[in-house]
Amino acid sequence: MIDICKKVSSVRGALALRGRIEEIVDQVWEEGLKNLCWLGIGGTWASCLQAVCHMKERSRLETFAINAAEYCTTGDRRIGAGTCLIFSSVSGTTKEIVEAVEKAKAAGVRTLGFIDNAEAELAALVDASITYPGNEQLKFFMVADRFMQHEGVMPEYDAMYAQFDQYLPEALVAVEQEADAFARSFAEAHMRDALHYFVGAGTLYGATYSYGMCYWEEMHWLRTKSIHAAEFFHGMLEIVEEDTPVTVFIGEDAQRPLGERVARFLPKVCRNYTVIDTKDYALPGIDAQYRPAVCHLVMHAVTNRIDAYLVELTGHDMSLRRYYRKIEY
């Protein structure tokens, strides 16, 4: 059952953070900016990839995503004075994130952390901290969009967010409701897959990567491989057979043709493929021109329902872990 009130309230509360986000971004912009670094690991790194993809289509700012564990070991000479480092952490205690933020602070960066645990030590390390649970991608995109408004490449900022504030929370719940029957049939068909391939591009590549690794592998204990649609024809296509489970995530940003190309190919060699296209879901009140900025949220709404039915059908609690934070590694 979908808890409509809870989900609407969650998104509406995240959108209400925009005023505080604007204050922080405005100050960074006024003080001068060399580059934007999105820092993460695991699922948060996937969200960073989405933010970078969203920006690079139109922004001239140097913006990049870096994996926290890689930064801790190899560093990155781009990160230093004039860098604004943005990250998210639910617990505020993830070892690699804490170490990376400390390292970046020592290099002279300014930091903005979305830290769900306001009492965590990490919250005291950053220049600006915002505490609100969930909605990580939405929070990241609000930061990215404010920077792009300052840059003069997002003239639709005010009109777009006026629509999001008014319609987006209910629209995303409507997506979950619309996807419900499909989600059950998908979960029933693939809950016992030996290996499932997820393919995506654009802002949905981060969703593809995260859904395969963080959700199916970490939370459901189902084996997956995630691949960028741009790379599908340079390796993966040769191992696709008639019964190979493949799911293609197709969004509505500039890289949509990459996913469409994979979707056109699969029927020639495979009968066990699924295409999930965000364009198939209505977003009442949201203009077509603004849909690319939230198509990753639409996909998340669809996969939320798949997750719910996987739990129902398998009896596997998504909070269960065998090794993560259970043993030393």
Contents of the next structure:
Number of protein chains: 2
Amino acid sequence: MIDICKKVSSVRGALALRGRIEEIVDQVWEEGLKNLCWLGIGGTWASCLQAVCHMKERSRLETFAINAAEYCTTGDRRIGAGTCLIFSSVSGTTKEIVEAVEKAKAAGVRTLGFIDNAEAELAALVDASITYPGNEQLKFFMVADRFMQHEGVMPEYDAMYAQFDQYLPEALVAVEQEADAFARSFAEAHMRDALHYFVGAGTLYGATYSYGMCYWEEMHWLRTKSIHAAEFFHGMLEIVEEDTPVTVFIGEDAQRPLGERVARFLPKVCRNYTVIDTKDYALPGIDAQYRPAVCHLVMHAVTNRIDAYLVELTGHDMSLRRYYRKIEY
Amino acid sequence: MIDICKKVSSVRGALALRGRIEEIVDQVWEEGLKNLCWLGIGGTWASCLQAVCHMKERSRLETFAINAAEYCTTGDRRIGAGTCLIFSSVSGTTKEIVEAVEKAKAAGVRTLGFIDNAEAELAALVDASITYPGNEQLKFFMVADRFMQHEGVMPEYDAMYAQFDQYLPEALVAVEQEADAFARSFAEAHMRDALHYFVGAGTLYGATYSYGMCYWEEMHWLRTKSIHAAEFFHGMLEIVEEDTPVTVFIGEDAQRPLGERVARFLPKVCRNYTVIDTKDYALPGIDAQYRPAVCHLVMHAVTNRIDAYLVELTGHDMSLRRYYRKIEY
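Would you generate the structure of this protein in the form predicted in complex with another copy of the chain, following the form predicted alone above?
Full assembly next; the chain just shown is listed first.
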């Protein structure tokens, strides 16, 4: 059962953050911006990759993702005065994120944190914080899009968000409904896979990475490998055999051809592949030209349903952890 | 049998390229540099990641890696006049690389290509090309280090390379000899693994990525997953069980603690792990302070021996391909 009201109101509430996001971004823009840095680790790192990929299509700003643990060790001398650092943390207590934000602050960086737990000490550390559960990718894209509007490379900003505000919450729930039968059969077919490959490109690369590692590995305890569609043809293809389970995530941004190329190749050598193409989902009310900006949310809606059926079929509770925050390391 | 003379002379010849590399870099530096872009795909992409990670420890320059297929689709508006683009290609015919170099040229970028095949059309397309077989990472690091010397963040450049010129070729061959017995036992233990995990950080992350994908998958047809040590604790750890084969590559750069953390964790939950620590290899003649700059070459020397034993034990020819450049896709 899809809890329609809850899901619609979750996305609607996230979209309603836009006024506050605009205030924060506008102030940063006015003060002057040297570069825009997205900080994450694990699942939030994947969201950073998505935001950067989204911006690269248009922006001339210097924008990049940095992994919190790498920043804490190697550092990054591009991060300093004039940097705006954006991150998201559900708990607000992830060790690497807290340490990285402290380090960035000491380097004179302005920080915007989406911290779902308003009580976390981290919330007091940042220049601006926004507390609202879930919808991390949508939050990041709203920040990215506002910066791009200021830069003058997103003239459709107002019209696009007017449409998202009106139609996106219901449209994404409709995706879950459309995907429901597929998701059940996919979960049935692959719930016992010894190793499942996920391939994707563009803003969906982050989705393949986090879906493989943060959902299947961490939450379902199923082994995966995620690979960028650009890289698939430079190594991984050689271990694809007739029965190898491979799923290709195809989106609608500029890197769509990279996913399509993998989808064209697979039938030649494999009979156990699946293509999930966001284009197959209707998104009523959303113009074709705005779909690239939300195709990662469409994929997330599809995988939500797969997760639901994996839980139903395997009985494995997604909140169960063997080691994470359970033993010292 | 390790062909000592051949290996020593290969590294010696690569180091001898430094004069020509300096000429090229010096000219770029004099003309003015906006940013430094490393272009690759597959194995060469991994080398780009290594070069960028190496530079990040010290440099304030804007430097980044870009995947050729991503650049050809999404593009990158930071790449243009004032960009110096560096790449390596053995064949000089890799489709994505050729297309990306053409696109960069059209954007007004200066290009330096290490193209092992001097006859390739690509060699005529670049502003500067250097033809010498193998040693891709060493070539890249020589470029990176010369830029960092100009920037004033590598005062030890002359002294370090004087030592490398004198001792590095023999020191790396000595690593292969020191690693030989270990490499045989490792190959024996893991040649039948259904899935092997490689974990690494810093300049060794590129090594784990390419060793997993370009060596084990593409050349040995053995399944792997490579994961950054920073990311290991945010998902992958949950699927490590007592018998899961996991190998940690530990280097000597600033991210060493990230690899060490994984190495400390594994014995708590797994009995089938291996730690390969570059620090265990002597490198006679090389000062401790210069080891971080070459630890990736040490790891490469170790994995060379593993490859040799995998071939000997499995009889699988590393030049065999199922699909790559064999079927259309």
